[in-house]
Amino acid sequence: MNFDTIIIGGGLTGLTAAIASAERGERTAIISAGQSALHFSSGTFELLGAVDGKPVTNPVEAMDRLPDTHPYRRIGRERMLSLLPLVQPLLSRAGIATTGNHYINRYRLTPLGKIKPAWLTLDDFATFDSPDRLPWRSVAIVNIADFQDFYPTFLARGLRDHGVECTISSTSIKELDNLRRSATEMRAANIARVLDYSAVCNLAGRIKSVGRGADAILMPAVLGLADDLMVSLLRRLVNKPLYFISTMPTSVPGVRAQMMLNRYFTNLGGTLMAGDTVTGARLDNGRVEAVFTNNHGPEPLTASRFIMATGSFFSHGLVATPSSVIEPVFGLDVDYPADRADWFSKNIGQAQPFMEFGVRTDDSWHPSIGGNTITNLQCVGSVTGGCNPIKQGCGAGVALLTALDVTTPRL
């Protein structure tokens, strides 16, 4: 099977890199192993969060105080002024919604009642102007009755420490009553695919019943695995404000961000050859000639050009043993030190330094074997490292502008 571009990876980095490819007429495949880092998202997708601990409004600007090993540092200001403003349209292109600034940070509100800064939000998720100012001065939190992953007595008191008024109820439909003869079963992918137009219709009248007199209704994010229908019409028969807060993983809106993903890519005309694993490479003269997958045995898939999304440990991009971090599908370059006892913090609230290990690339993002540079393969995404995502709050951003960074011709 022959291809103009294989990337390996299917999470927000890959398919970012496989849309923009596919939509300049390439022909594209994905090839992906399973679950992505969207399974856990909170339906934000941030650019730069934090810098030494302090909360950022403008990333741009803040770009500056990064280290030179950054993503963001290596693909240059100009660069990102010129990517930014193309992450929202391919979002929208595929079917998701959101709200924000190019290029300046607005703030969510957390499951637990805090306000982080956020840059793209899907439009059914709070978001404000200001980490000071809520637009509201009382809300109506309701929970799906016996549902356990969403905790309204912290989001509550978050509330309440920026002066809004809070009232907590929960309730429930008949449409739920199977799923709750299981603690285990009451998770939110489950009650989101139980909740179709009909129990949509009915839970509508109950919320309705229980947010009477607050100026906002939120509730946890358990509606819309495939798409966002189901969310818009509740939205729209509750007829007030409402808005929805992650919850604990599996997240709804992320396999829905994921779906919509993989849908808007395969209506391209992409390949998605999902459950499918790298098992080897045949290189030639520095060069990816070819790669073999578990699914497709001895039968090789060639490209002229590769790309590696396959993330950090996390999703195995990157696998560490006791003595060393190898690149696990082509065994190439890995930046780290060689003393183990670098790799981490013992305070565990400390930025970890392994967060920041990656594949060793030039300017152009081409990795080397043995100090020799593979000009056909570009890695972006976690797996190059060079920065703390959970720290800085940086990951989704990385993903989408490393993507795009190789995918999208410079002017």
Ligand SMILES: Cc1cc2nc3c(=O)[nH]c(=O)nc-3n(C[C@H](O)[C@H](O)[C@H](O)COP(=O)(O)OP(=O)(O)OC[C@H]3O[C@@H](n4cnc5c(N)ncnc54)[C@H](O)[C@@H]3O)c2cc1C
The other form holds:
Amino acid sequence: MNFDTIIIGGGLTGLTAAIASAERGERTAIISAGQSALHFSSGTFELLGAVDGKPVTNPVEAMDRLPDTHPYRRIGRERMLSLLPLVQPLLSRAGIATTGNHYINRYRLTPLGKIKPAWLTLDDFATFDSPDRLPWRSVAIVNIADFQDFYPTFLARGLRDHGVECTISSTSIKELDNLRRSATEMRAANIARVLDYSAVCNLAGRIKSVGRGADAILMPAVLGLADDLMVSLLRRLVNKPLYFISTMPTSVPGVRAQMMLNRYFTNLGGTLMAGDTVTGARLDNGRVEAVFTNNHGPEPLTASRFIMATGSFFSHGLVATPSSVIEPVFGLDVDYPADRADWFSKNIGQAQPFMEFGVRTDDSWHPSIGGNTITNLQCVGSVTGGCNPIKQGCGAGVALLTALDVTTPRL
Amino acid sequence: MTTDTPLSNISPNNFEQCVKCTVCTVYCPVTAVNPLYPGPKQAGPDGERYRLKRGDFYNEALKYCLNCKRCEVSCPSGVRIGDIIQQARMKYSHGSAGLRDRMLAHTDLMGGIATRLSPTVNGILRLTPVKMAMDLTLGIDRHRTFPSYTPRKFTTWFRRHAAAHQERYTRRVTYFHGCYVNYNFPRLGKDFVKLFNACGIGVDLMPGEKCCGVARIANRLIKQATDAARTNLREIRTAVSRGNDVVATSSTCILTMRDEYPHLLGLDNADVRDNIMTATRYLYRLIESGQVRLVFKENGFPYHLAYHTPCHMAKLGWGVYSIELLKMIPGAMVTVLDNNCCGIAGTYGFKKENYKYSQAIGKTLFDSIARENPDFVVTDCETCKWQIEMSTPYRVVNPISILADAIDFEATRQANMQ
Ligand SMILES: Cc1cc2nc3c(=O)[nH]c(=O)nc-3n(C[C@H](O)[C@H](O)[C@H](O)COP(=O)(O)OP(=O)(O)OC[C@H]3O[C@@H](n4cnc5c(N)ncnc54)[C@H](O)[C@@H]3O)c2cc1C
Ligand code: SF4
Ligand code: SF4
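Having gone through the form predicted alone, I am curious about the other one (the form predicted together with the ligand); can you provide its structure?
In what comes next, the whole complex appears, and the chain from above leads the way.
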């Protein structure tokens, strides 16, 4: 089967690259083994939260202080400034509405009541202009009875530290009784699947009554798995500011983002090969001619260009053996220290070096095998390394911008 | 450490690779509707750890698993969750299949009898008192409409009207028609023969074809399933040794023969696995490599087709071949429905204890079909067809039938003459 562009990996990086290619009319396919890191999303796409451990207010300015190896530095300031404005409209074309901008970080609430920098946040999550001043005097935190993956007490403690009065309550509706019979299945995604039109109408009534008197209502993100219809419905019915707080994974808003991007790509005519793993390739003369997958067996999947967005260790884009770190599909060259002792820090709270490992690429993201560049393959997103998404708060930014860098023609 | 330690302590079903991320539970159609079902993570890798210690940790609620494999398609760690659950059912479940399960499982024996009596059987299966009786005595839900049985089997038609012409083709394929085409819907088999003949491909049948065994596996009739599988593999090997690939119009038959035979029944098929495929994959590859050409009717096929990916097709990863073939048809508007389970899962939805879950599972799909409002729903699975036609007002057609309808038969035949 032949395509113009084949993308390996269907997480945020792969989907962004695929959408950009398909929108330009290229015949595009995504091959993706299993689901991606979007399923753990907090509801915020981060651009740059901290440099050298210090919080960042203005991401564009702070980028200059990042090490040379960081993907943003490699894209370069000018190019970054031309790509950044493309992100929010792309998400919005897929139906994902966000708040935020790249000039100045906004702030969001973590599930434990901490306040963190945010770039683009899903519209149904609260964001603030300032990390020290919250826009509410009082909030009502409303949990779903017996839902364990949400921590109202921690959240309330964090909010009270910022001078916000909190009430905590939990509520339920009969539609959830069935689910409640099994403690292990009382999960955010399963709740979201039960909350249909009539259930949401009932829920809205309950929330309204416990939220009376508060400036805003906060509840766990347990609504809207495939699209945001039920989210809008509940917010409209409650008729006062209502925001979601992320829960323990799996993240409902993350799954929703994944599904909406998948759907948009498919509607553009793109081919999504979900649940399939690229296992090998045929190379000739420094070019990938075809890739082979578990499902398609001997059938070669050919394209003129390939984009590799296979993620990091969690997604098996990189695999650590006791003595080496490898890229399992092509055996691409990977940057990591030779001595295993330098791979990690024993202090679990410190920055972990292994998070920065990645496939070695040239200025335009072409990888190499044994030092020989592959000219029609580019590696983008978290498989490339060079950054620490947790410490620097740059995971989604690296995914989105490296993907756009390889799919947006230079003027 | 300087040497690589071999990572050989991983089971074939990969259960040790589970990182407890819970992604699989998001995609399991059963968990959200049936509180008795522990979900893929608990029923699969989590439960397996206990079962390995003591078999009596086995939970009979595993019978609610549809074996749809959606959990496997979503797992980031490649854990074969569905296989783990089915293996556990085979190994630990107490009690043997009752009369109802045996009847439902023997799609070929039941079909053979019913075909001979078809006018009577069809009438009887539709009578309300009979449905009530089956509901009460057998536990087959009375809301179910049985697919009707045909008075003349596909194989009979083939022998009388098609077999003789097949000799003129040098390129040949072996068609695994399956129980559904043979006993319920020979029309699909006829469309297959028409389309493939037009493409210059002769059709052979396997003289000893048995039911692929999916229903026997689901109802834990493992010995019977293994016997049928052995026969089929023998027939497949004969076909392959003659240079034929073996194709089917049902994605479930293909998944069963390619993957369930080795994974669940322990029958090695590695020598012929690549030769077993869906009809649409076989055809697409010949068209793409320029060996076959389809010529469509002049006025095209001006309909809105909404493709539904059956669970087992999603697991095979081959929906793309059907979709790409449909997209070749001039005038057809092809949309791809969001990937959701229809809820029937073969014989599962026929059982009284499952009926309401089955319909609740299908609701998301039925709603999405209604939103698209297509002229036809297109899918490669016969049980999806029953379920969607029973639950919505839409007609459901196999892509092979759509193609057989859309081509200009004579022109296609001319284009593919050697
Ligand atoms: C638990 C967790 C939570 C996070 N939360 C946030 C957050 O809230 N905000 C934020 O900004 N960032 C977050 N991040 C950072 C995250 O890494 C990035 O935001 C981004 O989602 C990474 O996208 P990616 O597409 O590069 O990789 P991934 O999302 O990892 O996707 C890679 C995909 O490639 C597939 N794949 C791998 N190998 C193959 C193969 N051989 N063949 C076919 N497919 C293959 C995988 O199955 C997977 O689907 C989080 C990361 C993790 C691990
Ligand atoms: S998706 Fe896979 S790794 Fe995650 S919990 Fe399920 S089986 Fe385990
Ligand atoms: S096979 Fe289907 S029904 Fe069974 S656990 Fe997996 S997703 Fe659920």
